[in-house]
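First, one chain by itself in structure tokens, the form predicted on its own.
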Amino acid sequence: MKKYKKTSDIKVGVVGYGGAFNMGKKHLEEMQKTGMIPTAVLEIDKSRLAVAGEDFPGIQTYTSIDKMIKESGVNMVAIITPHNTHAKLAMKFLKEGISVVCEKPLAITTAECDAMIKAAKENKALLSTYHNRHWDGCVLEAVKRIVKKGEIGDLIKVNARCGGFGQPGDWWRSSKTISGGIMYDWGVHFLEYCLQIIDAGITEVSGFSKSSVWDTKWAEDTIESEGYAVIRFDNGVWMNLMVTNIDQNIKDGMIEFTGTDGTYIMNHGDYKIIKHKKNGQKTIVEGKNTDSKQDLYYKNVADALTGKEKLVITGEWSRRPIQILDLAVKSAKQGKALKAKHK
């Protein structure tokens, strides 16, 4: 990977500046804020092109990706567009070496992750996804008392499920094969907190979904109504995965881990740790997580970038959500358990 002296020796872009949740200027103003500097823009809708040059006087906007790349002099990108365009986009810088931060998830499929990582050695770049959440207060709470200091004892399983009952909208996250899926958004989220718990290998998917129940404009392109996953680790440790928009009681608790000596019971604010004496008398205790330090991945990109530090998101860690929804998927589909298979 090309490093640079210093991080205002990195000129950086966004790919997609769309209005929903303004991530464009989101991440460019993430990267400012480590010394990056915002160079350039790529968006089609040129009302939003505007923006970005309200938002940042003097950038560089294209329309076209071979131009950006051609005139643009950046070192680096940002992808914040439909998930299913994630792996053709950022090819085409990779294969210019000009590294590449792409918005969960990295891509849809294994396969895709893995040209993507092979092209990002190749030339020498950096190859990450925005796993900002990675330093969410919740599991930076959770790895401190489940991995460093043991309080459930010896891991067992993992419970995680979000959703409940409700429509999907219309827009592209609701599309199967724009979006991958249901589970390839939060789901991603979760298996990505679990994964920093969970140290080991993948053995086995087993995966399940109920489609059809709504009706979008996307029609039988719809996403599933419910994504549902068993995962098996090498070191016996399994953990289900649900996200749903049909479960109309859901249970209580974000993620819960169970482990020899109690349950830890995982949300955004808060955590609750639950044990059983030898004589069946039940303790519970509460408390608040710590602070979310989600300003620490761009630092840990410009970091990595300039041979201070190690990048934590890389593309192999980045690849392994993938790797299991993708068999969940397929797993699904073929009504079976599939294997999967390592590098």
Ligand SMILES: NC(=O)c1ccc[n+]([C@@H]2O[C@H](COP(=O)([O-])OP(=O)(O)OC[C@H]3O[C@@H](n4cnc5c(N)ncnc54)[C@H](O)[C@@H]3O)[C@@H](O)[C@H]2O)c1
Contents of the next structure:
Amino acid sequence: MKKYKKTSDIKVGVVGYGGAFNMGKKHLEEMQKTGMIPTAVLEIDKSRLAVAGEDFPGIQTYTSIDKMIKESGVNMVAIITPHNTHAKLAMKFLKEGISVVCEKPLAITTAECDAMIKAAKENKALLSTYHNRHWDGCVLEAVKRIVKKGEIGDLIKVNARCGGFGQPGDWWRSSKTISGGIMYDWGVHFLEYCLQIIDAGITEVSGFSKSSVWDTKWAEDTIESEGYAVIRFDNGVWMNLMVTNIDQNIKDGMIEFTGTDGTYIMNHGDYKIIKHKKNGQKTIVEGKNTDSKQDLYYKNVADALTGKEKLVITGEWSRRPIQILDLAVKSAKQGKALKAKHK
Ligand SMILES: NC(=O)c1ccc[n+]([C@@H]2O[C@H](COP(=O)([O-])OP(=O)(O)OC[C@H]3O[C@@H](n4cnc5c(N)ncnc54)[C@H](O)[C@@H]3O)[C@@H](O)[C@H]2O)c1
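Please supply the coordinates for the form predicted in complex with this ligand, as a counterpart to the form predicted on its own shown previously.
Whole complex next, starting from this chain.
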């Protein structure tokens, strides 16, 4: 990977400056905080390009990727576009030796991730996924208590659930083709949290899904009403992941880790540890999570590009949740468990 002498040598651009969560501004501000230089924005929606120009006066603005590559001088871009565009856009930049931070999910299929990882290596570029939530307080707390302190003993199983009962919106996230499916949004974050705690290779995945309960403007291309995956790991741990728009009785607790000595319930703001003694006595310990440190994402990218630290969120790391989701979607269609190729 090409290294830079100082952070201010890294000229950065963003691709996609959407209005749903104003993520383009967030990325550029976080990159700027590390000392990298916001240089260019590529957007196909001219009204959003105008917003970028107001947020960062003097920044170069483009509607053509070829023109941006040729003229802007950026050496790194953050891709912040709908999911089905990530792989194609990233490949264009990587082939020019321009480093890429891709929003999650890195891509929709494992094959796309592999091509991106190969292109990054061949062209000495950095490839990472913006897993800002790797540093969420909830998972920092869970890693400390479950992995470092062993507070629930040996991990046995993980139950992760999100969603509830409700009509999906008419945005691109509700299109299966564009988003990849119901599990490709929050499901990716949940898997990335859990893979920090389940320290083992992926053995196989069984996927299940129910479609057509809800209708959107995407008609038959509407995302599944529920996606469900059962993941078997090489160390015997198993995990359930449910992302749903049809569960009428969603249980309390975002992610539950059960070990030989107790159950840890991880929520965004707080945690709960439930333990039973063999005589039936039950104890519950509750607490607030440590603060989130999402800014560490771009600090690590800047440190990796200047040779000070190893990259934490590598292409290989960000391929892991995608492999699970890719297998889950294929398994749901085929009606059988599918073996994982990469660990
Ligand atoms: N990590 C997080 O916390 C987090 C939060 C929100 C969104 N996201 C991710 O960010 C990405 C974008 O989501 P969003 O909510 O910002 O979407 P959005 O719809 O608000 O913005 C997407 C923008 O991309 C532009 N675009 C589409 N194709 C393009 C192309 N080929 N070239 C240039 N611009 C193009 C669109 O015009 C649009 O303005 C997704 O991958 C999503 O999962 C991550």
